[in-house]
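Below sits a lone chain in structure tokens, taken as the form predicted on its own.
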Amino acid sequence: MTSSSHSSTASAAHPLDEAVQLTASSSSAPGQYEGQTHPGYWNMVGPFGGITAATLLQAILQHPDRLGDPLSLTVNYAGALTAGAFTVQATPVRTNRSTQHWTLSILQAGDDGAQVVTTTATAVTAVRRETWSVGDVPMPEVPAPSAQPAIPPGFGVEWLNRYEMRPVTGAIPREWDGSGDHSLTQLWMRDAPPRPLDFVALAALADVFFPRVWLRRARHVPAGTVSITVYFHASAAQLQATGTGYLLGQARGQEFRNGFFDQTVQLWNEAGTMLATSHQIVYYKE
């Protein structure tokens, strides 16, 4: 792997490289891993979609064949992982001068023991250059991380004890009563414990936010990403001088219809660069 992400040695204590190690398959071409759910990034039915697509990152990080950075990542939940061992296949379906195109897939034994997929995604890495730049969404004026309370994990879902979150506004309903009036959520958050960022860490992060449905209708319905796409807008210099610093993360659903809603996310670090945006469609339940 190259400076653009922390290896899995590199922090071998912290949950997140742990969730996301891979071993190539020493009899299969390159671009075959094989990697294992962890505990602590459990949901209430399967891994936390974001430790899902942050493996599907560190597939292509770590092989052999890979050009440039990170663009971006779109992964479609097909069915939830079960605890236990998994297969993730990436591959480079072209590569030109200064993009790469990947197709992946992660794949686990089913009920009869043959190989079912449960997740399939596309990425594209790029080589960056210089050229002009501009951002037009610029981070909200918000109180400082500091000055904003941590909250307690909840739900009884462990993968929330991975990450510190200080809401700013849009925090999750107290009651339960149909009254709600507006999706937008902003928080500061950062892994937990701290850990320097690298894409992997800002794949998962895009998808820390509870389902918009729940704040806009104030009810607890079912609900579950379908497919997430994330953008990383940053070069790995930005994430280096990011470090272990809070990230300022924004959500907003757009809309809302027959048991399907889109959310969109933005992503700042404390100094007000926008490193990565993202898009998801979410299944929910009336």
Given for the second form:
Protein chains: 2
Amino acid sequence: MTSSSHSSTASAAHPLDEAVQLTASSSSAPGQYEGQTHPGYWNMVGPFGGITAATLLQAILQHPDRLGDPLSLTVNYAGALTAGAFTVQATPVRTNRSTQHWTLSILQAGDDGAQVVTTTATAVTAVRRETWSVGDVPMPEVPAPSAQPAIPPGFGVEWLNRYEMRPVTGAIPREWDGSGDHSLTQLWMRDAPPRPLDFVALAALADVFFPRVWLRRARHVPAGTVSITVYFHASAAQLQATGTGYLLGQARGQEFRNGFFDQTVQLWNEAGTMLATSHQIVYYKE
Amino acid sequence: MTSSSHSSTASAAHPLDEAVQLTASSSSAPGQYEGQTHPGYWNMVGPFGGITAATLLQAILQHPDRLGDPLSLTVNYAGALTAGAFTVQATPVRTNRSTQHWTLSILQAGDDGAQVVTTTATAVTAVRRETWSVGDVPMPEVPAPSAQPAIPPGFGVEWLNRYEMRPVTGAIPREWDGSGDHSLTQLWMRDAPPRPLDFVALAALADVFFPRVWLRRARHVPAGTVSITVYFHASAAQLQATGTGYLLGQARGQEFRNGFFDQTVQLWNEAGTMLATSHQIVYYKE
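Could you switch over to the form predicted in complex with another copy of the chain, since the one displayed so far is the form predicted on its own?
In what comes next, the whole complex appears, and the chain from above leads the way.
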């Protein structure tokens, strides 16, 4: 390999970085950014929800007035984004001594050319100090990532090819025969190709789980996230230390009722550090 | 008791209804409401967070353009409200066929007279249809409410007197001796005086738990909710059927790290129906 081709390979952007790339608008509106949906993270009728959450977090991270690191992020999926350009508006509505409160939205031109809100969000960033700390949900004892086969690529939606997933338990049902009896999934996961972990990648990883109702019922019904919240427990240094290692993700439904179920999620790194907890409320049909 | 005095008693507003009372602004801004903090729900340096969440939900419920019932609510406590008047702005930013997405904020006049954002929120309301449903987290088997003594009134903050709480396990520590070893609380609870359950009351009840860090450490450190999310699983009819009965509330911390911990909450009625699940991220000191 020549030096120049090696350099070219090394500098090629990771698909995740391409997908969350935002450009400050030439207009005078502060916190307004232009982005483009990325075909590599396409789901069935719009982008993978995790990449939308990651993009909103990216807008905060590159905002010149940001204080601290991500603490919480709530994203409401009001309507599917269409393929193409979109605008992110990120506004720090209140800045305290150690916390900062954000409201965000994604806008796209609708059929009539008028701007339509596809996504709303709120977030809190915070300056963390070292305090007494303890984890109260230890990582479950599971086989190492290398012991679990990875889901083969090409499961029908493109974004799944952007993740390496090695299910431990609760993989997607092989037969839709109505035989489901629980909603617990545990899996090792990381970006594909591997990419050093940061807050943006972590936000997306919190949303990789297939709909709990598919597992619980072993039925392939239509489903989609309505709202997701991610709480970030790790520091930038802990994410950096995690590097390109796997995360153990655990997801479970608590209540499935009249068209909506909730999902609770925990994400640990291989060292057993809880990096994030998350929950979402998900629409399902039938 | 004379007929007129009986009628007077029966028509007296419940403190909760007084606290969440909102008046549409005389100005032309749609979805703008005026409210007043209520001394009966005062916490240490501002209103009880649950009553603020309930007030925001009330703004949605009385908005003329509302579609459906509450599905999710996220409230971010950007700064403490001061005693007195406040303004709620509730905007339905996108209305779909069966879901509606809301952004909300609470504003108060600051020291210099300018309006300051104290609270931001997002919510989703939805028209629910009957579908296949199942609860995956059964209510824990615990003694009946009548078997558990209620917390005596006068614990130092006024809002606690607005709730009847009968702890089953994980009551507030009697001694701050650093002996804590878990963060699980289970308690029976309802409004005091009893009040028929509705979405507004349920939103507030999701926030009644004292800070998990107090239990986990048996140390009385400063702590306050930064952001709470409530997912509503029950229909209005199920809340009505719950009436003035008790709810079993369960709260647990998952991770306490560098100044913030998270809390997961489940709320069932006495019949064992899951009415709501909730999560919050909470600041703590030391």
